[in-house]
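Given next, in structure tokens, is a single chain: the form predicted on its own.
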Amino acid sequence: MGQVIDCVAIGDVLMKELVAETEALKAKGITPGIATLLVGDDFGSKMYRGQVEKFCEEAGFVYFNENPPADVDEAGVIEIVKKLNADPAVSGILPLRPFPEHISDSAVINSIDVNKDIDCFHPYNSGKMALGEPTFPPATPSAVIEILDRYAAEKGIDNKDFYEGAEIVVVGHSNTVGKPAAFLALNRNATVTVAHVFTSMKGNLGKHTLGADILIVAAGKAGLITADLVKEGAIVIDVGINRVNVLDEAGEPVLNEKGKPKTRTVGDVDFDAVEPKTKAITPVPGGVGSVTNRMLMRNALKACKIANGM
């Protein structure tokens, strides 16, 4: 049976570290601050905004909420970004996408001060990450690496020995998770393969995943990774978050009291089938997401120090 990595505990430890570091900065008269930029009222973005606000309060950060209406023009959004760039109380800026269709993602992201780009959206910071230079690594991929780092430390394995030459396969090649996760692993001298939907369409997914010492799955498809796709003794990090119907023994949807199908949250990995084959695995829910926002806040602390010449 594989070890189920306690990502919630890792997140709690990280938060204690963040609080201690924030209090040390406050003792010097410096308080980190995060500003979110939500254009309109996208439901998912509002949920994430609420999480960021909650974690800012818990860590002792100042929180700023910029929420112009959906019909604001692009120039108006960029003016908001410029205002945040110029505000010394704002350490980091987090644009919450999707933006309305008439607002260009790239126009907004390119207007963010690169030293306040705490989720590595700006091409400048993305380029630095690809080159292995110090920057603000994106929150979710860096949460994956943080979980692996702490797992290795728990086992008494030096990071150098843990990563160098290890076969790491990333399933998914999105700009937000798959590609940056691959770069972060490559920067640690792992042997990295990136598989994706087109790999699967060619029938070659298992050819790659079965060779993985560490399998990072971020494809956005529930139950994509089954036991036959995982090597015995692999470490599996499941980044996927999917809502699926709860089914009864006959395979029919279970209805709630309102007559609508009940749903549950699952990852991209068939956890029950895969877990017995693994050395270690992250659960969903209670997995990578428990660490992600803490990594965002770590970046904001770093940005705050840069702004204050520390």
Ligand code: NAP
Given for the second form:
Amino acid sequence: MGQVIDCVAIGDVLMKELVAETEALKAKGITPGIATLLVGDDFGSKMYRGQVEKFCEEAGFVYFNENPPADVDEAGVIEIVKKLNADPAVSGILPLRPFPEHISDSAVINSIDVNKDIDCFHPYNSGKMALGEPTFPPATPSAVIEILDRYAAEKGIDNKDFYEGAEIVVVGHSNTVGKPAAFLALNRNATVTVAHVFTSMKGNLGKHTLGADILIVAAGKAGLITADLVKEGAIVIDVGINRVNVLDEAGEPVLNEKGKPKTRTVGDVDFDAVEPKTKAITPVPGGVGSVTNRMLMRNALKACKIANGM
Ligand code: NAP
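Next up, the form predicted in complex with this ligand. The previous block was the form predicted on its own.
After this comes the whole thing, all chains and molecules, with the earlier chain placed first.
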């Protein structure tokens, strides 16, 4: 039986640490602030925006909401970024994507002050991470590493012994999760393999995942990782978040009171089948997502300190 890592508890500890650090800063007359930039009204981005606002309130940060309409032009969005760059009350800027099609991601991201780029979107900060000197390690991949660090510490395993030479396989190669997770693991001297959709298409996924001491999955595909793809005694970190229909015993969708299929949130790992094979595993929900926002806020605190010469 694998240990189900209590990521909610890790998130709570991190929040306490953040609150204490924020209070110490406030005692010096300094308050961290986060600004989100949402263009238009994408549903997922609005949900994320709401979470950031809630966490800012909990930690004692100032929160700024920039939400121009979807038909704003690119120059208008960049003007907003410049205003946030110049505002000393804004420690960190978080662009919420997707942007509408007429707005270039890179044009907006490249206009963010690199010292306020708290989710490591700017090529300068991505480059520093690739060189092993991240200022702002991106929130989701650093949540993965934070969970692993705390697991190792809880087991009394030296951090170096835990990572150095360990076989870490990352499934997914997105710029926001898979690739940076691979860099952060490589920076800890793990032997890192990155598998992605083309690995699966060649039928080679298991060839790689079966060698993983630590398997990090970020593909956004419910049920992708089945028990036959996991080595006995592996540690499995499931980053995926997927909505799937709730099925009855006959495999038919269960309907809600409005006659629509009931849904639930699952990861990319077939948890029930995989968990018994693992040494430890993160659940979904209540997994990596419970830590991600805390890492973003930790970066905002760092940005605040940098801005104040600390
Ligand atoms: P993404 O941009 O869609 O990337 C998914 C990656 O998985 C891509 O590299 C894709 O390859 C690869 N992939 C797709 N199908 C695959 C398959 N069958 N086998 C192997 N690889 C496959 O998504 P993302 O932003 O990286 O996010 C990944 C998942 O994590 C999503 O479910 C997302 O909701 C979740 N997420 C969770 C958190 C959190 O805090 N827990 C935060 C962010 C994201 P190609 O690009 O080549 O198609």
